[in-house]
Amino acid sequence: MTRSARWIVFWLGAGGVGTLIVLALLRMPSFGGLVHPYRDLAVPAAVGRSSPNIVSSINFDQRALDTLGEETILLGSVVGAATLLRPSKDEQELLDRDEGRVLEATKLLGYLLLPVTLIVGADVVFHGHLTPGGGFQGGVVLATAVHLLYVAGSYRLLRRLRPKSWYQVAEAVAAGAFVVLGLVGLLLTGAFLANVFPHGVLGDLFSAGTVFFLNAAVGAEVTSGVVVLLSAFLAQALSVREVS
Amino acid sequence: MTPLLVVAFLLVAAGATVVVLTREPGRQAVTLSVYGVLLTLLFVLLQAPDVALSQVAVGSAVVPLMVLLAVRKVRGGKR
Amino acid sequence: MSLLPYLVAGWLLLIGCFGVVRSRGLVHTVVCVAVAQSGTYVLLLSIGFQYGASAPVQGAPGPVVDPVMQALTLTDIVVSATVTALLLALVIQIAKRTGTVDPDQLDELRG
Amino acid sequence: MTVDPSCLPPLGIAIPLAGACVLLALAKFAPRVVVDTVAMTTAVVSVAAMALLVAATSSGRVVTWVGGWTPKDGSGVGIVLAADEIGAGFALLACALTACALIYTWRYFDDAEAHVHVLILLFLAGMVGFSLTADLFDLFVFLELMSATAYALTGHKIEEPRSVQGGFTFGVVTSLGAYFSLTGIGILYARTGRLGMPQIGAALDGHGLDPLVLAALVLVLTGLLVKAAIVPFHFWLADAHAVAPTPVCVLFSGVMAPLGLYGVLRVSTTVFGGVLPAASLHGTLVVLGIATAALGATLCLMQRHLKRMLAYSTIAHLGLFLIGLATLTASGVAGAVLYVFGHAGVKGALFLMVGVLLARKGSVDEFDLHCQGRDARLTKWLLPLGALALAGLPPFGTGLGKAISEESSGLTALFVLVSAATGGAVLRASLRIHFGLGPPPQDTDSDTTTGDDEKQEGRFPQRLPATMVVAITVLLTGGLLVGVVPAVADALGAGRSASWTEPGCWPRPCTAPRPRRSAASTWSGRGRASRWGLAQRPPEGRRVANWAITYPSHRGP
């Protein structure tokens, strides 16, 4: 498709869709209104399962299948991106390059932030059913923490601390754990992804039943997945070179 | 609608426009990161702390980082 | 005024598409796809909002905003990040194989 | 031991997922034969589970509330999976094609560890989920799962510029389409406060078609029509399907693109069936279908790159399927679905045969291969046979499906022309390659994509591996069986069309006159109950009653 044809298609489509969207939006219920029927059902359901963070209860209990799909997308994308970014036949990963010089202050900041970020990340994962956050957010923070080593300028150290294939195994095991937890529900109650573990007391660390465990599984999966993803990009940008 | 919300919505709309209109991909990673922060602020105002946490981690850190690394590699490929 | 959130959401979606069509570099295209998707976050959260309601955490007294929409937005954000990663990976390979990321110079790109 | 059918739909999603996780965990250490065995076992178990599900649907729709969130007092928060004959049939088709693709793959890839297998299994989980879900947001999630794994698979041959570019176009176009769908889903949620398809449908019923509902319909269908490569969203398909690894092409053309159409059918009947004037929907979809079929057939005849030729023939057939489905009558839908099944077998076999040609001769270019295939024992006879089947030769499923859908759509001439053109193009190529028909063609047209710079795939074996022959034979036989075994047509409802027009059956009949409700009626779903057959069909009471949703009383007009 040529550039001008693309523009014609775009303006026709945008005109049509834009008009339609505006016409539709004029009939939307007004912003900030009181009517939220699904919420009125979901909130008592979450409280009934001792899950103060209602969003987590929806993600890991009421609509857990969505999250299973979401984590599968993550798994597929990580495997896909890692496969797409593999060194091709005429390329090689060269290990001897260490990137640039880094200011001492930056280095120090990187090393100082590392433990703090790790703790914050773990906290976000394990209190996912109690406070805002959860496996996904905490997992991303944890994975970022590992990569603070890169900010600190130590790509080689990062590579040593980050054996890619083991993270991939960890990701597979964590994603598998989600499925297994779902199947446990199927075995015990006949419903896939049922919340079968004791719900505990509202507000306790070990409460909300399966939500806690699914959260942890997702945390592990996201951590290892994002590490694999970032390492594939880092390797492409820093060390994969064509062999001439 | 509170003035704060109005401002936040308008900032997000403006931020997105700037990101799209930034042609230079290296600079776009920066505007994208700022846009991520604007979205985070909006989400906080919309009483969505979970979403705001995700957005700040993904939208203003991980994705811009991947964009930067991709830009770097793409430029390197041209040499 | 109460239409503003929805209009902003629609604007994000369309400006993202505009950017994709206008793009002269594939990395730019990928970023524009991500911007288009951010329109859906704004739309979903705006639909779930309620004046005076608090965040759906900790059993706060009084009404809370719609947690379902927040859960959907979370999923949406994950989808966005992963799709961006995959597309960027493809862009890196295109640049390697063809030496360019300008869509007009790539004969196979007809979209 | 009897299996409760309601646990089968989630198992259909969980089994391939579990298999993929095991494979990924083993990827680094396991020898190749273990990888292939695990992948194959997973696919076979999935086929068995989905076959059981199809058997169970013959006595009614199988409804599963995931997580045990069965609605209490008629209102619930959970996600619902619903399998009927068509949905379960699509899930079974996806599993069976995956099994065939994996048999073919047995000796095919040698470089990339187990990652291709992992991606194929995750792709399968997405397709099964998409076929069975009755939740609109889940539809989006599984659509994205199918898409994300599909981009990665399309661009898998990273050494080839065309492959990565095809994957990129595919990714950008279908992602944008999916975001439009999600916008539509959001708008529907704003109006109805629901995410389950039948629940949204019940809430919309009888309230007329205002711009909001119309916009939501257009937006949701956009993403699905992009996936199905319907004009004007067709252009990405040929670029992507022509460059993907051959076994993956089988899945793309055979089931992924038709699944987009299945989504159109499911959404437009379950969600919008009650508000949409059937005639206008039918008209629009038929026009789109005719344009797609005509364009696909024309472009198919013009190709010399064999995989592109097959890809354009897929576009043409998608147009025909859409016309069949758009009738929204029992026989039209059944015919179209039968056509999809027959086409999947035939097209899959054709793709694999082209893959064999590529592996042996190092080219997929019709001109380049002229006279080159005289010694090919397998493809020499099977490729022309596949071409005839593609054209709709009677004993094949394509023939029966085409016959039923052309009859119910009344567009016989179009069906005959389009299928003959696509079959003819393949036949022409096959005769040129294997029998040296006509003079060696000259390279005159520099504009068309040639197929001679395609890289060889696989290990280039001296003897054709038995696994490849088995995969081709199974697919072709499958395409034949769909046509000759009356049980298949029966199961799809072609033989008992009466039951389709009964209320309570899904998809909802749009031909029956629908009582208009006054605008003043409330937003309750009570009027809907009778149309879902709650009153008339007590024997199925328990299952159908699960669908019935009452609405919180504070809901205003």
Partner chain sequence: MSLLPYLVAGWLLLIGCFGVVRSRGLVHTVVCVAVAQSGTYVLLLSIGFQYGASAPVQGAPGPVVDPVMQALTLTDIVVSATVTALLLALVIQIAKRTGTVDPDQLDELRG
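Between two forms, the rigid core is the largest collection of C-alphas that superpose within 1.5 Å. Predicted model only: the values in this text are computed from it and were never measured. Numbering follows the first chain given and starts at 1. Compared with the form predicted on its own:
- Core-superposed comparison between the two forms: the C-alpha position of residue 10 differs by no less than 2 Å.
- Core-superposed comparison between the two forms: the CA of residue 63 stays below a 2 Å shift.
- With the core superposed, residue 32 shows a C-alpha displacement of at least 2 Å between the two forms.
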Second form
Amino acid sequence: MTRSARWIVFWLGAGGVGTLIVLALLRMPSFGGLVHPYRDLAVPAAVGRSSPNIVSSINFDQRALDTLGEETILLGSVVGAATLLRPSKDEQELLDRDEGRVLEATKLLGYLLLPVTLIVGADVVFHGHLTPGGGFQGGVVLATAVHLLYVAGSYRLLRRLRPKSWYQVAEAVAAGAFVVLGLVGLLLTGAFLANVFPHGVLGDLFSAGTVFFLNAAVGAEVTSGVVVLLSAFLAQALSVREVS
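So the form predicted in complex with its partner chain is up there; where is the form predicted on its own?
No partner chains or extra molecules come along with it, only the chain itself.
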């Protein structure tokens, strides 16, 4: 594509986006008003489906299709970054010895905080429909917990306890599970991602219907995606060497 053609494509896209932004601003309701139809509809819908966390109810029930798009964007971003960072034909990945010196206090805190962070991350994911949090936030916490081994100074141990292939499979399975749950709703009610599971009792762990399961799927996908992404960056920084 020539330079002039690229500019044409850019300005067509920029013009379209700019037009939509202007139209959205012109039709935006005034600030500070007393009428909030979205709030008035979203809150009763969430409570009626036993999900006290209104944000999770919106993300994984009322607007679950948007969340599927966000999850797909994350999946595509991880795949693209991992593809770009993989060793080229002039490079190979070697497992070198751990380099550098880490303070003993840092090692101790890293090993002590690892199980604590795993528990906190799992709590954020599985209670995301009840309390602030959810699959996206908890997934990042879980992925961070795994990499506390690297902070503690043991990249070799991190590689042994973090088989990248496992996380690649888990990421794909979790993303697929979200779609499968959506298809279940489509088959049973004719609406994709409809909340078809029993809603349970407000405040119970297994409640809110599909919100709980979609939240867990996103937590697994985000955890796996962040681990795969960080593994690619760490491999390039620490293990990849040019073939002499």
